[in-house]
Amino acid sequence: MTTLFPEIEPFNHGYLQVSDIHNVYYEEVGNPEGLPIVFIHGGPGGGVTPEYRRFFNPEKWRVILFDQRGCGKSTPFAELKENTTWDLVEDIEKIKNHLDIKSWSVFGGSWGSTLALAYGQTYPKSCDSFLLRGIFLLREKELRWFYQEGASFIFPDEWEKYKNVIPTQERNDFISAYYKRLTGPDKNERMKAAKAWSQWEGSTSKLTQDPNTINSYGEDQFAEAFARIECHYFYNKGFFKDENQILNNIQLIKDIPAVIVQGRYDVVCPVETAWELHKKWPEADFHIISDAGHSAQEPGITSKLIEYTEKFAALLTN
C-alpha cells in the first residue's frame, strides 16, 4: 500500500485575475523543472488543502494547485456571478499560460473529474495525461441519487438532518429548495442550510464515517462556499448544453493516456457513472477499489493514484 509523500510547502504562489471580479489563488510545489501537472479540486467550492500536494513525487512533478472561483483563498468569497463550468475551464488554461506551461497532466476527483474532462475536451492539446477519481458527470440521475432519493436509503440518520432543513411542502425538489435558501438574504437561514448541505456530503464520503471530516465540512467558512457554489452548479445542471455532453465527446481525448480510479462503495458518486465512462473510453486504464468509498483519502484509492502518478511520470519522461 502506497502512502502520501511527505508534507511540502509551495515554492511559488500568487493570484491571477481571471475576470473583472474574480482573482484565483494558485500555488506550485515539487520540482520547478519537473513534469507539470494541475490538481483540480472537488466541490465545486471545495478548495485545496495541503494534503493534496502529497499525491506526487516532488522530485518528478511540478504540481500546480488552485482554488476555483469563490472558494479557498480565491476572491471574492462564495461569489456566484461569473462562476460557471466554462469560466473555470478558461481559468485553468489562463493559469497554464500564465505559468508558461505548454501542456500538462490533469488530476481531478469527484467534481474535479467533471471539470478535468470538460477542460480536456475544450483544450485537448493542453493535456498530457488524465488521472481521474470518483467519477461525476453531473447528470440528472446522479444529482437525484445523492440529493433527492437513493443515498438516503443507506444513510437515513444523516439524511434526516439534511431533510429537516426543508419544509415538507418543498421536499419534492431539495436542490431548488436549498438553492432558494443558500442564495437568500437571511444569513442565519443561509448558514443553517449551508451546514446541513455540506455535512450531508461529509457524512457519506468515506467507507467508514470520520467525525473529523464531518466536523470540518460543518465549519462556517468552508460550508458557506462549498454549499452555495455546489448548489449553484447543480441547480444550473453544470451549465452543460446536454447532460451527456462529456460522454458524447470522449473521442476528443480518447488517445491521451488516462486512468480512472473508483471506489466500489462510493455513495456520493456511485460506480455506475465510472463504469459508463469506462465503456465509452476503453483506452483509459480502469480500476475499481474493492474496499473504498468516495474520498481520495481512502487508503486503496490513495495508493492507486500514487501508483499512477509514478507510472505516468515514467511514461511521459521516456
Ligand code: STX
The other form holds:
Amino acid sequence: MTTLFPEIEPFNHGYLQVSDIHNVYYEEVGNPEGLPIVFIHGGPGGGVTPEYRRFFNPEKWRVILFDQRGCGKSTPFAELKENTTWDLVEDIEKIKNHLDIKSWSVFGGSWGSTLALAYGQTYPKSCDSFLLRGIFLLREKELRWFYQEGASFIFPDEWEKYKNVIPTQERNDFISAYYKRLTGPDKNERMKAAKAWSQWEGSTSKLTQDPNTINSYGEDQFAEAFARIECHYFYNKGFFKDENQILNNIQLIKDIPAVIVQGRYDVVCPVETAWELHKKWPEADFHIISDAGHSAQEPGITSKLIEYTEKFAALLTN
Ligand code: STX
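Okay, that's the form predicted alone, but what's the structure of the form predicted in complex with the named molecule?
To see the whole picture, the full complex is given below, headed by that same chain.
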C-alpha cells in the first residue's frame, strides 16, 4: 500500500479576481518545472486542505490547488451569487491562463469529479489526463439517494439527526426544506441546518466512521460554506440543462488518458454512477476498491490514486 507523500508547503500562492465580486485563492506546490496538475476539491463548498497536496510526487508534479467560489480562503465567504458550475469551469481555465500553463492534468473526487468532467468537456484541449474518484454526476437519483431516501437505510442513526432539523410536513423534499433554512435570515436556524447537513455527510463518508471527520464537518466555518454551497448547487440541479449532459458527451474527452477510482462501499456516491461512466467510457482505466467508502483518505483509494499519479507522470513525460 502506498501512503501520502510528506507534508509540503506551497512555493507560490495568491488570489485571482474571477468576477466583480469573487476572488479565488490558489496555491502551487511541488516542482515549479514539473508537470502541471490541478486539484479540484469536493462539495461543492469543501475547500482545499493541506492533505490534498500529498497525492503527488513533489519532484515530478507542479500541483495547483484552489478554493472554489465562496469557500476555503476564497472571498466573499459562503456567497451564492455568481456561483454556478459554469462559473467554476471558467475559473479553472482562468487560473490556468493566469499561471501561463498550456495544458494540465485534472484530479478530482466526488463533486470534484463532476466539475473535472464539466471542465474537460468544455476545454478538452486543456486536459492532459484525468484522475477521478468517487464519481458523482449530480443526477436526480443520486441526490435522492443521499438526501431523501436510500443512504438513510444504511445510517438510520445519523439520518435521524439530519431528518429532525426539518418539520414533518416538509420532509417530502429535504433539499428544498434545507435550502429555505440555509438561505434564511435567522443565523441560528442557518447554523443548525448547516451543521446537520454537513455532519450527515461527514458521518457517512468513510467505511469506518471517524469522530474527527464528523467533528470537522460540523465546525461552524466549514459547515456554513459547505452546506450552503452544496444545497444551492443541488437545489439548482447543478445548473445542468440535461442531467445526462456529462454521460452523453464523453466522446469529447474519450482519448485523453484517464482513471476512475471508486470505493465499493461508497454511500455518498454509490458505485452505480462510476459504473455507468465506465460503460460510456471504456477507454478509461477503472478500479473498484473492495474495502473502501467515499473518502479520498480511505487507504485503498489513496494508494490507487498515488499509483496513478506516478503512472501518468511517467506517461506524460515520454
Ligand atoms: N458531495 C460529495 C462531495 O463532493 C455530495 C464531498 N463530500 N465531502 C467532501 O466533498 C469534502 C471532503 C470536500 C468535504
